[in-house]
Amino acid sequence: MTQNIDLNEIDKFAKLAAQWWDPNGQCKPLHIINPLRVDYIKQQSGDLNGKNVLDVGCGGGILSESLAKLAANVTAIDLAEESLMVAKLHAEQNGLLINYQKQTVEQHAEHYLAQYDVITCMEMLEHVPDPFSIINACAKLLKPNGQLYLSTINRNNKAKLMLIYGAEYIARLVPKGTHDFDRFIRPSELMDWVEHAHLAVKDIIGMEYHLLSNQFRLGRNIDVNYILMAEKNASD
């Protein structure tokens, strides 16, 4: 089976590990963005007490963490060793038990079909080949009314006008070459992978940036960064 992986993308982000946990560093937005991605998770799957949840591209391990410390049994797979081994490492002086493999997710759901209460994947599908294929693993791999969570970028003008001429070149918030526009996923083609891969989508929702207080807040606003969550049926 070919695998579905960029290794210029894991290259990419591998170069990110020294930064991944410096909140004023590369990964400033993530570190921004991610209380509002768990307070939304929280919102849509309740309380997360002993749940098996898996984190799909987990890089440094930012949103793992999070999830752990809400009691969940995290699982959390990635390709980049550099990222892994960093992920690990803060893990262990947090006293947090996460569960990291260096894996893709179709390889993790070779092994653990419907393992899993809550999947997920954020901004990780604008850097694959094949991001259907991702979804269709992750659908896998949940249980029954298990819940996926799918973040990426929406392909439109104010996308490209924000995230590649604003955050790269103007606010240097990421590095040069972070994002490549013919990649950004339009919200119809999501849903539309999410329905083949036997998935109902039961929400969608924005992260609008707020110029003036620097920030990022939920919205109904998807022109650009926005979140879906989907639901496996009961009798699937």
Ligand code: SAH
Second form
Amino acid sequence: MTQNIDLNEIDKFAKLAAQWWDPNGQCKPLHIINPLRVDYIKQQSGDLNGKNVLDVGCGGGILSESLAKLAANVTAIDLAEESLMVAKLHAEQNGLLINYQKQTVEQHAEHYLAQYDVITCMEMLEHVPDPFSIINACAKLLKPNGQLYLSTINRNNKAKLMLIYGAEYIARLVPKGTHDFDRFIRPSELMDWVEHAHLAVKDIIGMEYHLLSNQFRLGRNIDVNYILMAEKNASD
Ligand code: SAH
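Follow the form predicted alone with the form predicted together with ligand SAH, if you could.
All chains and molecules follow, beginning with the one already shown.
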């Protein structure tokens, strides 16, 4: 099989590398939602102290660093060399130990079967040709009872309006072409893939944007941005 990689996407993020840690730059939306996803992971998985955590498609390490600050043993993978360099340097400057690797999750799964307590794959599935292959590799990497967090964007007119017209064209929060609407993923599709990978869907939560307060909050509305949490069976 050809690799499950869209080189245009990797290139797009590599070009962004210098901006990963600029809270007002093109990664601003990720900085805004990061505390929400960290809260959600803490709510669902409890204390991460000493847990083995894998962050798939880590970019500059915005989430990886937050997980390392919770005293987890974090391994983080991506394919954009430039982003990984930024991530390594930033972690070092902040005294955080994170094992950054340039690798696909499918490659990682060939060596680290059932090694991880928690795996996160945030805002990445909508950039790969075959999201199921990513989820399947994550399932192999999880320990029994391990938890997988997947976040992505729903595929409907509201998401198109908010993310493509709103964030790219009107607010210019992120560069034009950041998102490809056809790759957005409906929760029902994501749930099907998760179940085909023999994981149990445990919870799903929205990251809702509130226009009036200009803030994101965790909530039950999964129309646009959402996170799904799944668990591996105790016996697998
Ligand atoms: N997860 C991070 C970054 C999201 S941006 C966060 O939420 O803060 C999406 C990232 O996925 C980019 O860094 C891009 O390089 C990476 N990516 C895209 N396709 C990938 C693949 N097949 N394997 C690993 N990383 C990939």
